[in-house]
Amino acid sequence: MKAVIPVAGTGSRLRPFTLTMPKALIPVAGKPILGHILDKVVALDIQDVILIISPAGDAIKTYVEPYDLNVQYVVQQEALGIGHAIFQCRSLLDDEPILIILGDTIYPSDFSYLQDGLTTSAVGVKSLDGDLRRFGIVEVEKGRVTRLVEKPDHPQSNLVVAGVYYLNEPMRLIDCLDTMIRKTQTTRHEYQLTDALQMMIDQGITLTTFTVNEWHDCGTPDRLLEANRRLLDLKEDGGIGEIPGSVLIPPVAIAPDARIEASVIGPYVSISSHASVDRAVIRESIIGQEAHLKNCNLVGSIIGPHAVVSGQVKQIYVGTYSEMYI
């Protein structure tokens, strides 16, 4: 089985933060979304993977040289939809099976039943409540999905897409894209996922689903901290240590190389490496790799890297290489 994985996507919701970095590489809970997918993967003892990658994407490179995995690159010149990134790896796909998983999204479901593959195509869902027009929405009959739709204005279903897509006949998957770009078949003025998946049911070909216990969309600031905060929680010491000096209250996550002086952090406080925080209250925030903090209170704030702050604030979201003295 090989993993695909969409990261090219230009993260607009989440700016000024991906103005400088992808969205996969921004961090949460002591590690960027794309090494909590990369863990997963890993976990389901998969080494072929293919990332697309927007013609920005070095720093993905970068970052993912480290893992012991079978990895290529895929460039998405356009940002047209996850269904035409998908497309641009028809080159590289054949007859074996594909999970792809959604590059800014953190699964701490246990998908361990996946390893020895399904018997059918099956798209990841799970049942929620309240307004649902802002996910993909699935209708099933007798177990097997019969319509699949992309954020309904009226939803007929509570079975809603996780994100995540076993696909164990993908060329199948690759000539229903390919039908939808010749005919420019778009869906708000994108190559939809979901389009093609349903062309294939449409075909005849079985679409059943499988279970996403729990799922995090890191695609607003808002969903990025309430991320970091369930991730967190799972951590089994809570990340505490001791810092001469500080109070630590967790959970938090503090990278080693991190620089604390005189200064009160967490619960639910992310800081990434070489950052350093000089006398202040920090909690319920994200800070990005050598950020610098002094005499700050802090609260529901993502800083980003190498972003300088400095003054009695209380939440902000600041980008990188930013500066603000207060």
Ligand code: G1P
The other form holds:
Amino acid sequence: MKAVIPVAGTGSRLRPFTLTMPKALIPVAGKPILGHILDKVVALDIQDVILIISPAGDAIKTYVEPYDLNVQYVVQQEALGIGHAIFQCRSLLDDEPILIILGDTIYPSDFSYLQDGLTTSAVGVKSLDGDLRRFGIVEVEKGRVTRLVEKPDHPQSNLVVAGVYYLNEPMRLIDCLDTMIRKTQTTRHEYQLTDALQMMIDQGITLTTFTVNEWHDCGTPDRLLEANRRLLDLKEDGGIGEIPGSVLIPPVAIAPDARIEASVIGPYVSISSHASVDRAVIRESIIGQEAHLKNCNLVGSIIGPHAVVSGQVKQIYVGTYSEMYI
Ligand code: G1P
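Complement to the form predicted alone: the form predicted together with the ligand:
To see the whole picture, the full complex is given below, headed by that same chain.
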């Protein structure tokens, strides 16, 4: 089985952070989103990975290099949707099954049942309550998916698409995407994977579901911070260790080369490499690489790489290389 991971999205809901780095490289609970996904791929014993990157995706290649995986890159020139992204890797696909994992999504769930493959193509789903209009919705009868709709205004079921898909005959999907792109068949101005799966069903192909117990879509600042909290809670070594002169309240993830002085850190704080924190109180926040914080009190904040923050602020989202003195 190959893993196919689209990471070319513009991440518009995560600006300003995504103005200078791909969404998949934003840190959550001690490592980039993509690091969490690749760890899952490794745990599934998958060796072959296709990453669909944007033309500005070189930072992804640099990040992925140390992984002992056979990675092929495909560039999606224009962000025209997930379906379009998957279509870009058609020449690298054959009869071998694929597992598509959306690149802004982290799965603490156990997927070991996928390791030996499934007998049909299947979509990962979870039953949810509340407002489901931001999800793909799945309708199932007698174990088979009968209908898939991308972000309907009036969802007809509470089974949502969880962003992970198993295709045991990927070329069937590619054929459907090909038809959609030829006919310019878009939903919400994008080529949707959901629509291509519906086309497969219309052609009589069996699509089933598998259950995803937990996943974190990190597409907005709120959800990123929520994922950070939850994943730090799950981390086995969340907050072991001491930093002389500072207080750590677990769970936290602090890069070994971050410099912390006279500060109170935690709970739920992720501090990236070469960041420095001096006389600060930080809670429930994500601090980017080489960010410098001094004399501040942060809660629920995201500080981009290389940003400088100094002063009594409470909650802020500060982009890469920004400077804030209050
Ligand atoms: C994508 C899929 C949607 C799915 C969601 C899960 O939407 O298109 O069907 O429910 O991921 O996170 P996106 O969040 O990229 O808009």
